[in-house]
Each structure stands twice: as C-alpha cells, then as structure tokens.
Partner chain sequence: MALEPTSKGRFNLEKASILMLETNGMGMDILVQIVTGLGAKALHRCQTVDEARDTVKRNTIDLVIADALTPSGEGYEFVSWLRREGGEPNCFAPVVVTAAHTPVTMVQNARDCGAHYIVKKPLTPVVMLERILWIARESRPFIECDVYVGPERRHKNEGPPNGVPRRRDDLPPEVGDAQEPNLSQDQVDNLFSSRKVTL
Amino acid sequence: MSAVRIHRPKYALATMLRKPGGTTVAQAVEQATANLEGLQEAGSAQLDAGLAQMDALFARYGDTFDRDLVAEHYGVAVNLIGLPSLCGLDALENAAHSLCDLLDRLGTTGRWDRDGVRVHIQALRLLRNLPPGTDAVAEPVLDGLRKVRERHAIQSSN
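Please supply the coordinates for the chain just given, on its own, in the form predicted in complex with its partner chain.
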C-alpha cells in the first residue's frame, strides 16, 4: 500500500471573505446577474453561429458512422452549452446537453444514429425560435429527445 500524507491547509480565501467591507449576497448576485445581461446580445449571435455550424456539420454526415466527424460535432455542441441559458432559453440549453450526451454515446459505442442526431438539430432550431419562458410548449420536444437518449440507454441528468 502506498504512503498517504494528510495535510490540513488553512485557506487564505476563508480569511479574506470575512474581512470588513465587501458586499451582501443579495447585492452580489444582483450585480452579477445584471453583468450577465450585458452579454446577451453577443451570446445570442454566438449561439446562432454555433447552430449554423451544426447544420453545416450535419450536411457532411453519410449513412455510416464517422468517428472524426462525430468528435468534431461534439466539440461544437459543447461550445453551445451555457449560451442558451445566458439568453433565457432554458429548453434550448436542455436540448444542447441532450445532443452532447448523444454524440458522446455515439462516439463511445461507434453506433450511428443519423435520425437521432437530425432530430436533435431540428429541435435546437425549433427551440431557438421559441420566446423565452415557453417551457410548456417545449416540453413535448424535450420529451422526444429524451426518448432518443433512452434508445441509447443514456442516463442523463437533464
């Protein structure tokens, strides 16, 4: 058995957080949320660029599994995460996570599911155009994506 050393470090951060001044939790959260609102326009543009990239990638797919293309697609999908929420599009965020789960599973198993990927990309487009806060409308779409994931036995946190 290897030797185990146990340390009990004192975090300077803990002392700093207790220093006089600073801000309240409520003020800080409010300020940070306001700061994020200032990024919405840029986030929205990047989101649209990512979706366009996704369409272009899908057009390159054939009928058989292409590991490199799936890996490239996964990289693009991962970069979308966080942008929908920034723009208040929670259902789209959920769908983007679902696509990452699917592409990760396809890349791991080497099994190809063109329809499953297509359904996800169509869902992303659809959900992109829904106004924020229309989760009820989005629910059947997300349910469809859930079924695709179930077909691949993906245990997702979404």
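Positions refer to the first chain, counted from 1. Heads up, when I say rigid core I mean the largest set of C-alphas that superpose within 1.5 Å between the two forms. Everything quoted here is computed from the prediction, not taken from an experiment. What changes on going to the form predicted on its own:
- Fitting the two forms on the rigid core leaves the C-alpha of K147 displaced by under 2 angstroms between the two forms.
In place of the form predicted in complex with its partner chain, output the structure of the form predicted on its own.
All you get below is the one chain by itself.
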C-alpha cells in the first residue's frame, strides 16, 4: 500500500504578505481615495451627459406606448448605474435604479405612463443638484418614486 502525501503549494501572495515593508493600510486607503477623486470628475461629466440624453429621449415620447423608445431609454438609464455612487450621490443612484425598474415594467407590460417617466427624470435632475451626503433630504423624493413604480407592479401568477 502507498502512503498518502499531502502537498501544500507556496503561494506568492502569502509569501509577500509575510515580508516586512510595503504599503501600509493607511497609505493604501489614501491612494485609493486619491484615485477615486480623479474618477469622480470624469464620472460627474458622464452623469451629466446621460441626464442630457434622458431629456432628449423624453422629448421624443408621444402619448402612446413605443416599445423601441422605452428600450432605448432603458439602455441610457442603465448606463447611469454606478456613476452616482462614484460621485457620492447615493440618492441619485437609487433614483436611477427606480427609473430602470419602471422602464423595465413598462416594457414588459406594454403599458404607458408618460407622467411616471417624467417624474423620474425630474427627480434625477433634482437629486443631481443636491450636495453629496444629503440623502435624508432625498427620502421623500425616493418614496414618491417608489409609489410611481408600484403602480406598475407585475403581478405574479403563483
């Protein structure tokens, strides 16, 4: 009978972690913060461009449901996801998710709610102009968006 041999590989990461020196946690956090500040400016510009696209898309809406336009609008809205959080605008991030959810529900059901989409776009504009860290002020706005979304809840058949 042969003996079982257990082989434990040496991982380069484990070896590096045991070596003294290198970057401290404080230095790494400081560097990461500096990197994020550089990204925030670019993210802010991209966010503003996306909001301008939303306004242009909304101007093309009519009084009846247009599946292709709703799908195009969803594509623009989904591209906003992540940018507000990068800029410290968490309430705007929530509103962008809300708009995506509403557009998805409208596209799925084929129902049209021009006013619901308009309210979401207006809320995005309002929340964009709030200073970072004022999420408590935004709560009533987000609550209103939730109520608009709930009007288009997709009922389960279970």
